[in-house]
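Just the one chain here, the form predicted on its own, laid out as structure tokens.
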Amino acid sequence: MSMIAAFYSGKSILITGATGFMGKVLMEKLFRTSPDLKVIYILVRPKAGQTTQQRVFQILNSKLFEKVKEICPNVHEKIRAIYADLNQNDFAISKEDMQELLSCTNIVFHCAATVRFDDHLRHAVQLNVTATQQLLLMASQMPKLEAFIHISTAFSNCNLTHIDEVIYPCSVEPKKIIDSMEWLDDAIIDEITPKLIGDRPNIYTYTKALGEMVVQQESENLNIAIIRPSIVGATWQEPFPGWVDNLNGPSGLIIAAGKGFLRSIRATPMAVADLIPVDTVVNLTLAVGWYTAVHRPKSTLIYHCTSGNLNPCNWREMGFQVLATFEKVPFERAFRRPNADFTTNTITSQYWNAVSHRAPAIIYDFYLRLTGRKPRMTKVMNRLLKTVSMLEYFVNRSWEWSTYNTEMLMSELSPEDQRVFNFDVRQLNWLEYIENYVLGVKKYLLKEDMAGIPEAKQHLKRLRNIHYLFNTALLLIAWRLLIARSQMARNVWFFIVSFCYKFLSYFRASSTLKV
């Protein structure tokens, strides 16, 4: 039997960020292992038209909740739903509501973040911070409260190599720069953005710091973890291998890669590539609701959930698996969705140049114009490449995470523990789970059908062949140009036609001699 299984029997949990990605692994898994807990509630507002209870029945009618309804008919009885906006002082939760949480609650997952590199700051700083303090505050008028699990970034102190499993100080007190927001325009904040910032590469990496700098300060008595995941992608094993539905981390550049509009990216190749299953991260985070909750550690631990130090993939590896993979399974339709036609086709260290990508699609633009259809690609790769440039920070770097309460609380769980709730990335093939992720970009996210494979073949050779010959064209104009201005490499020229030549007639008369 399962203890963290069975501890969660029965238990009144809160979950933040319900409707993203990891929240709904982390919903499914509970549900899953634990189908005999009390309820869960979930923080959602209105989207889309959708009501609230409506976003939960989608949420429950996807591929991702198969299981969960088999082993837990009843699960919707289960998923409590409550209006809630976290951009809103109190989440704007109606009184009724927030008795009901505050008195029911035993377990707090904190979930929800803006993971845009480019938000604005005042944004990333109520979301990734603020709303922190106040779910904090929340959590310490919770009597039936056991642990409170704060979920951030193993990238919250990327401006260092080496990261221990401690919290960091940033330059000015997180209630400072709550303090700010409310009072300095737009204007201000832009300006003051990059000096605030610092080292760090955006404003999501700084306003996680800040976030976990909050849980230090007003933790008070309550039970809490901190748990930094990496890169998080698709699932490695559970419920199912390769099920993503979002485009953050590797998924949209896999997606591009696959519809061959991007050709390379600029990337270490030996950099290590740290992804982590986001099924390796939930259950990580169970374990650690379970430990924490159950022998309630003197001080807020922090636990790594990486990869690069247990079982590194660099990128160079990464690249040649994803298309090894494309080789058997490309892409086949171009992306419906309306901001995600881009991604790439292979990773590389070489420097390209934006305008061996922008050209084509202005060109395929002129080429839409002309047959009466709405151009997009020129915005689509637009886009693509300010994506990719924020991306070229993490993907020319290499960090080392310490992992010694993330290897304790393994020690600490039972062999059947390990095996329910099995977060050891020591045992993750790299072949064969990005293998699956591509799949399940393909099955999931793309919603496409694997019969078209072999059309899908074609239409990516067709597009590296266009890349291949646009390229050669804008070789020989810039080596015609040169040719016109530099009597150097008119004499260059001059000295490779003269030797072919030569060449040639040697050959020519050695074939007629032994003739």
Ligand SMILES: NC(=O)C1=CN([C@@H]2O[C@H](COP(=O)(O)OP(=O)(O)OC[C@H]3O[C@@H](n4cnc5c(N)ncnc54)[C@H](OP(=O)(O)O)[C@@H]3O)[C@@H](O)[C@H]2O)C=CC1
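Just so we're on the same page, rigid core means the largest C-alpha set that superposes within 1.5 Å between forms. Residue numbers count along the first chain shown, from 1. As the structure is a prediction and not an experimental result, all values here were calculated from the model. Compared with the form predicted in complex with the named molecule:
A movement of the C-alpha atom of residue 498 reaching 2 angstroms or beyond is seen between the two forms when the two forms are aligned on their rigid core.
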Second form
Amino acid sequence: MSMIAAFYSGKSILITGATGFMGKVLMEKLFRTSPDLKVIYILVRPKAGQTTQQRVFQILNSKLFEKVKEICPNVHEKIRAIYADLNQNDFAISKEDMQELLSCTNIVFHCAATVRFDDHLRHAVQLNVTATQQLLLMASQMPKLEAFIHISTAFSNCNLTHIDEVIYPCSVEPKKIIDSMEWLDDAIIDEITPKLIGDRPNIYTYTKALGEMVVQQESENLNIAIIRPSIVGATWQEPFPGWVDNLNGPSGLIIAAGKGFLRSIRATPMAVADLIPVDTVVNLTLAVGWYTAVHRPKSTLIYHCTSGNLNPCNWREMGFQVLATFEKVPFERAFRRPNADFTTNTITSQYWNAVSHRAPAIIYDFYLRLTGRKPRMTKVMNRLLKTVSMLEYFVNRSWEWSTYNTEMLMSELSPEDQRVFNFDVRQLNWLEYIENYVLGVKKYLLKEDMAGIPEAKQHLKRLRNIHYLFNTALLLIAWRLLIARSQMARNVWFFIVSFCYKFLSYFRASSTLKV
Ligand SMILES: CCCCCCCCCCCCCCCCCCCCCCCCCCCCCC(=O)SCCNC(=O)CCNC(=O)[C@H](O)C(C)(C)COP(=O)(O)OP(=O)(O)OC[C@H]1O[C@@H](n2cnc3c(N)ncnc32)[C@H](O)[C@@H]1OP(=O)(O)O
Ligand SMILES: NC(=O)C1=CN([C@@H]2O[C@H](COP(=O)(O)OP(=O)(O)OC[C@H]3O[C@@H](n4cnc5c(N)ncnc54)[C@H](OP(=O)(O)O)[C@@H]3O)[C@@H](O)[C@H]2O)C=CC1
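Alternate state requested, the form predicted in complex with the named molecule (shown: the form predicted on its own):
Now the full complex is given, and it begins with the chain already shown.
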């Protein structure tokens, strides 16, 4: 019997960010392994015209929850969706709901965050810092609370190259930042933002670092742990391989590459691609929840959930495997044939952006205009290149994260728990994982049918022929222009033509002699 699964039985668990990528997988695993848990409270806001209840209904009826519904048929009764908006005071939770949460919660998993790199500082501070502080305040009023697990990111200190499982202080106290957000206007915030984030690449990593400081400062009477995952990717094994539901991290780039929009990137091929499957993060999170509650470590432990030091894979290997999978299972209606050029040089990268990305988009828009349609490709390409430029920081560096606490925890687990809550990334076969990831992107993000693969292959063949035809025409035009303008080019041309003529005459003569 799994001790971790048994621990969660009968428990009341509060999850923030349950409608997000990681939150859904966390809920799924909890219900699947501990169907006897008492209740999962989730803080949900209405979104995109859906009420909180409709959002929960949609999640429970998704493919991700198919197994859960077999194991735990009354799963609907065990989810309590609480209307909440983490941007508002007291999260806009009703008095009754708040009372229930405070008196019943045993474990808190805080996953909610804004993960956008370009969010406004005020909003990112509100969600990643102030909301964390408020949730900790709530937690301190929960008499039955056994553990509070905060999800941060391995990149909260990405300005360092070696990162230990400790909290590194930011130059300005989070409390001062929170206070200043209340009275500074947007223009001043915009002005001071670059100074505050310093040598971090974006507001996201900075506010996540502030969030960790808040956790440390408010942790006195609480039993807290922090998990720091690196780049979270599709599921490795559970509930099935390749599940993914948003464009963050590599997923969006895999689509862009598979559809032939993105054909080159400024990236360091040998840099470590520190991807970590979402189910691995969730298994570690649940194991940490159990360990923190049962063993009550004296200080706040930080757990790195990374792959680089235990089972490294670099971007080149990853890129090759992604491309190899496109050969087997191409995406439908590609714009161009998928290709991968990576360069570490900014000028070369700009050249490829012009030749491989912008020029085809302009030509295609010209074709759309000619055929009476609205041009759109240049706009799509500009947005894609903006996204890529924001992700480039992470594919041009390698980090070293120490994983003592994570390895310690692994050794504390029973063999059964090591199996059921496996977070040993050494067992991961990257080639297999990447193949399943690309397949998952095709099935669950693009919603493409496998039956369409032969047609997609045909389409790629047509694109290859167009590509050859286009390049040959371009070469001929360039050569024709050159010999029209340059004596030297004409001389070379006459030399080649007369050489070919002589060679053919010689060949014909020698074959006539043999006869
Ligand atoms: C050696 C290199 C190997 C590769 C081979 C090189 C060859 C290159 C070509 C071939 C590639 C082949 C293989 C590719 C292999 C994988 C390469 C993977 C690179 C992975 C890099 C990952 C780096 C992640 C770093 C994470 C660090 C921190 C981790 C975390 O803690 S949190 C999670 C990370 N957060 C995010 O990822 C959020 C990022 N997104 C944003 O901040 C915003 O979306 C935005 C980028 C600022 C854009 O904002 P906008 O306001 O403009 O609009 P919106 O958000 O509405 O989106 C606009 C349109 O863009 C689409 N989109 C969004 N995100 C992505 C994305 N990640 N990739 C692609 N497209 C994206 C979105 O759908 C919109 O589209 P539209 O609706 O059509 O307009
Ligand atoms: N994905 C990754 O690569 C990595 C993620 N992380 C961390 O993991 C955690 C989960 O990330 P992930 O699941 O990928 O992120 P998602 O963007 O998929 O999910 C974010 C969650 O936060 C919720 N949320 C955001 N704003 C509010 C709000 N105002 N009120 C209530 N809920 C809100 C979202 O709700 P809604 O659905 O309503 O928008 C959603 O449920 C985050 O803390 C992130 O920093 C760490 C490393 C890497």
